[in-house]
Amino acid sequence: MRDINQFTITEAVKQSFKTEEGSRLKFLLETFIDHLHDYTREVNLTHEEWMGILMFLYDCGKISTPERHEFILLSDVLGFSALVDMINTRGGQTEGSNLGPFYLDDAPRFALGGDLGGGRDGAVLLVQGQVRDSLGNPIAGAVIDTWQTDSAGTYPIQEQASGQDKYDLRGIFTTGEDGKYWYTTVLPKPYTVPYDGPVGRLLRAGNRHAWRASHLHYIVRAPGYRPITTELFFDNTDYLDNDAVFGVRRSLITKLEPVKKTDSLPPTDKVPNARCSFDFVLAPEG
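Can you show how this chain looks by itself in the form predicted alone?
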């Protein structure tokens, strides 16, 4: 039997995997094993702590559903999601920000100028802008997939038990030949990330708040371009400097302005009270 000790076991584990030499999988797996074993030795992990970690991960899996991804939430509050977004943002394109745990990939489609608010209370917000490439050219046919909370800071998907439609406050828009988009919705408010599960326990143990700055979520795609997953924030609002999931970027903050009677506005299904503008920039594939 091979003589394995706490210093030789790392190499033994790596050698037990017969991954293709030089492959990305081999690199990712072996580097993960190296860091995991180094961490375990560095902190001199006890059996109780080891089991606590495993039970925490078990609890994350147990509470997760197709509509609530606790592991994504864990990634968010640890800054893991934000770091992945940052290192994968390509030069010239709009910075990435958190996907979050409540994305659905089959939101309803709306015509430009449509309203996502559905008669909800709160200020009616006109969101408008353009999708461009990194050279400034408009991108026709870009798909803008957006979702958000209501004016109370709640995603409808969280309130299905009380009769909310999980597809409310979600929509997909397609830009015209000029690359422009516009629609109305309700102005979202800050909210706390889900606090009733294992990630909430972790935040409380670390004396951390769970508040997110108010924002709109987006995934923007176009053929021949790298898609972006990002968020849009509003200036002079709470938690911009200490967002619970580290999602705020200076470049993703837009200005909220009241709508004036003299403003020239695109045609919309609902008359807005406030407006903001943001242009998305996509980088070519490759």
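Positions refer to the first chain, counted from 1. Definition used throughout: the rigid core is the maximal C-alpha set that superposes within 1.5 Å between two forms. All values reported here derive from a predicted model rather than from experimental measurement. What changes on going to the form predicted in complex with benzoic acid (BEZ):
Domain motion between the two forms: of 193, 69, 57, 132, the residue positioned at the hinge between rigid parts is 193. For the chain modelled as two rigid parts, C-alpha superpositions between the two forms yield a turn of the smaller part by 10°.
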The other form holds:
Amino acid sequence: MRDINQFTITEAVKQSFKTEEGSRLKFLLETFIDHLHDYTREVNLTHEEWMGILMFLYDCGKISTPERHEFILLSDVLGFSALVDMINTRGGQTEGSNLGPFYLDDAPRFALGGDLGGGRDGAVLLVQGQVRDSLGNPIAGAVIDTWQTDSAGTYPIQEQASGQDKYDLRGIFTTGEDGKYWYTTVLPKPYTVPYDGPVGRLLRAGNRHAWRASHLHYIVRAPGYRPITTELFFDNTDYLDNDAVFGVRRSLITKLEPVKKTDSLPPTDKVPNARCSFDFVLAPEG
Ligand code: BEZ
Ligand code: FE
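Please give the corresponding structure for the form predicted in complex with benzoic acid (BEZ), as opposed to the form predicted alone shown earlier.
Complete assembly follows, chain above in first position.
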């Protein structure tokens, strides 16, 4: 090891870890070391740049709290989260998209046709569709967990200091025998990802904005199927082609339509004035 140089160091670092032969950990670690060292040699990293990267990561750690996940945000704006979603989407199933930081795993349950809006300002949107398998069979008893912003682009969980209930604008619905679901809510609006920290500095340095196209978040689960985490976007809205976290996929854009008197709509607690529809397709487990 004393004759180590900028080329032999990569193998030396890999050899220093005594990980189990053929294990996933060994593969992940060794490939990471290869890429990190290759990057460092390729860009001829200076000491100032090296320290700049470490201080940036330090700042991400410093601003992070259980409510503020700066490393997830970093992963999001670098397209790392989206890439993981993409490579883990099975053929035939609904494409995956960002979980984001505002999910709560204990949202209130609603009956089909219920309203998530709770009297808030904004267009009353009917969201309807079906959960099915990749052969087109309806999935009964599928659980649809959804959360979203209000019509000003704010998640109630971000506004708890001003008295908002963190469970507002989120809910869980269960499909009936025909796999169908429907509910009303307020039409969400675009919002910015947090940009008052190190990730915001990175966006500004790269002349990038922090806006997300307006969306509804979903986790859909059913026994025997792979759960999906995804988002639904609306056509003719801003930032579809430059979403700050690369969450938009063509297959996840739905048509937003005004409700017409002649439309035949499912029964809802609140009368909608806009509607959209989206079917979720789940792939079998395994
Ligand atoms: C979201 O979609 O909720 C989100 C995603 C990334 C960063 C911040 C928010
Ligand atoms: Fe979101």
